[in-house]
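One chain follows as structure tokens, the form predicted alone.
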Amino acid sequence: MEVVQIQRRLVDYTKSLFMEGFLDGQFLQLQQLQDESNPDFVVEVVSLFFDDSEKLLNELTIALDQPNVDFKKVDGHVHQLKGSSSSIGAQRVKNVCIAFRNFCEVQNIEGCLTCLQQVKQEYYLVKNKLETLFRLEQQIVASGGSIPMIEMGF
């Protein structure tokens, strides 16, 4: 595929991630921190988010499976996940975490379990979407092209 076509696909795909609410303006700010001296900055930060999120989701699953749920502990994990998802612009993950924390506050186990499933679903969706985005970027660079800057009107 021609570089220009891949670049167009990348721009369209990225815009769709914003339009569908997967990402917010924080992701653009993250991209602006990347430059020639640190060309893999976004991939590295997002990879750390993936690693941390996997651990937190496992810890949440275990914590909510206990006979006596420690809602303070669960809330702490959700708060951490909310913060890290917010820092990379994973808007839909962050939004589920807000509802999740409300269920923790009132110690509603059913609500927490429902939110756990929702947050897992949103996490794996955004992970898949970002991995696709990074693959498109790699194809452009491998073809000798440059990554186009995405302009979004927020």
Contents of the next structure:
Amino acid sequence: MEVVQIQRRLVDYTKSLFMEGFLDGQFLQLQQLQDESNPDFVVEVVSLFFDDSEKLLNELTIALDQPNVDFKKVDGHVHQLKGSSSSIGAQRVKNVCIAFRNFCEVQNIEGCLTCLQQVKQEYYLVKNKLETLFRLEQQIVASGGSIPMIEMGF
Amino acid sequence: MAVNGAVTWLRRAEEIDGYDLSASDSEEVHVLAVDDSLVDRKVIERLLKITSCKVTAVDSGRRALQFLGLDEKKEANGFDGLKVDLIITDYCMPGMTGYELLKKVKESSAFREIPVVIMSSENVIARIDRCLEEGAEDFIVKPVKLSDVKRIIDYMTTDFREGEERRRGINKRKLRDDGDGDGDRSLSSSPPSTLSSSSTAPCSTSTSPLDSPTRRLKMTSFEEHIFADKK
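Previous: the form predicted alone; requested now: the form predicted in complex with the partner chain:
Whole complex next, starting from this chain.
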């Protein structure tokens, strides 16, 4: 496939992620911080986010599986997940975290369990999408092309 | 932004190694960044380096104090090569919160002059006021953007030349992002009891209704960056 075609695909794909709310402006901020001296910045930060999130999701699963749920602990984990997802622009994940925290505050176990399921879903979705995005970028770079800058008018 | 040539932080020639502690280049702003989140540390570090600052990033208030030489367990010796020009810290951290770190810094005769900026995901007026009253220079609502960091470094460096008054003016203006220029500061912070539990437990405040207007405004200022020159 021609480089131009892959570039086109990347631009369209990225735009769709924004349109569908998977990513928000913060992701563009990260892309702006990437340059020749730091060509892998976004991938690096997002990888940290993946590692961090998976750990948190595990801990959340365990914490909510206890006979006596420690809601403060659960809230702490969700707070962290909310923070990191917000920092990379993973909007849908962040939004579920907001709802999740509300359930923690009122100690609603059913609400928390539902949110846990939702946040896992959203996390794996955005992970998948971002990995696809990075793969497209890799293809472009491997073909000698440059990664197009996305311009979004919000 | 046109700044006097004496301010060398505008140059972006070399990649600055934030962990190079041997050279104390007084022309570069040395920032101590404190955040327990690895993701956020990486981002803030990059934001600061792009703004031509030297960065030391630590993951807790305790480590920040150790770095400054304020930790009780260590003697406060002369860290000449490690002069810190600015501290940027997250508010919500396990163990010592950013607020507690702020207090410790401001209580110390050696370091109280160092400006401290607080970052928080919660845009709560009471929290902001509390921090400002304790001597924080500014308050950034997360997620942190390049424009936030640039603004801080900008007025920090002009402040060295122009003094406190101007900084206070900019401070108020920037905090009132929603255009409400009038300082409602006579409204004293809500009773500390709502926030005092933050020392051991994670911060648990509900999101403020102010989140939406702030968010919208942040997007507006971000638009400028998309269309501006990358460098």
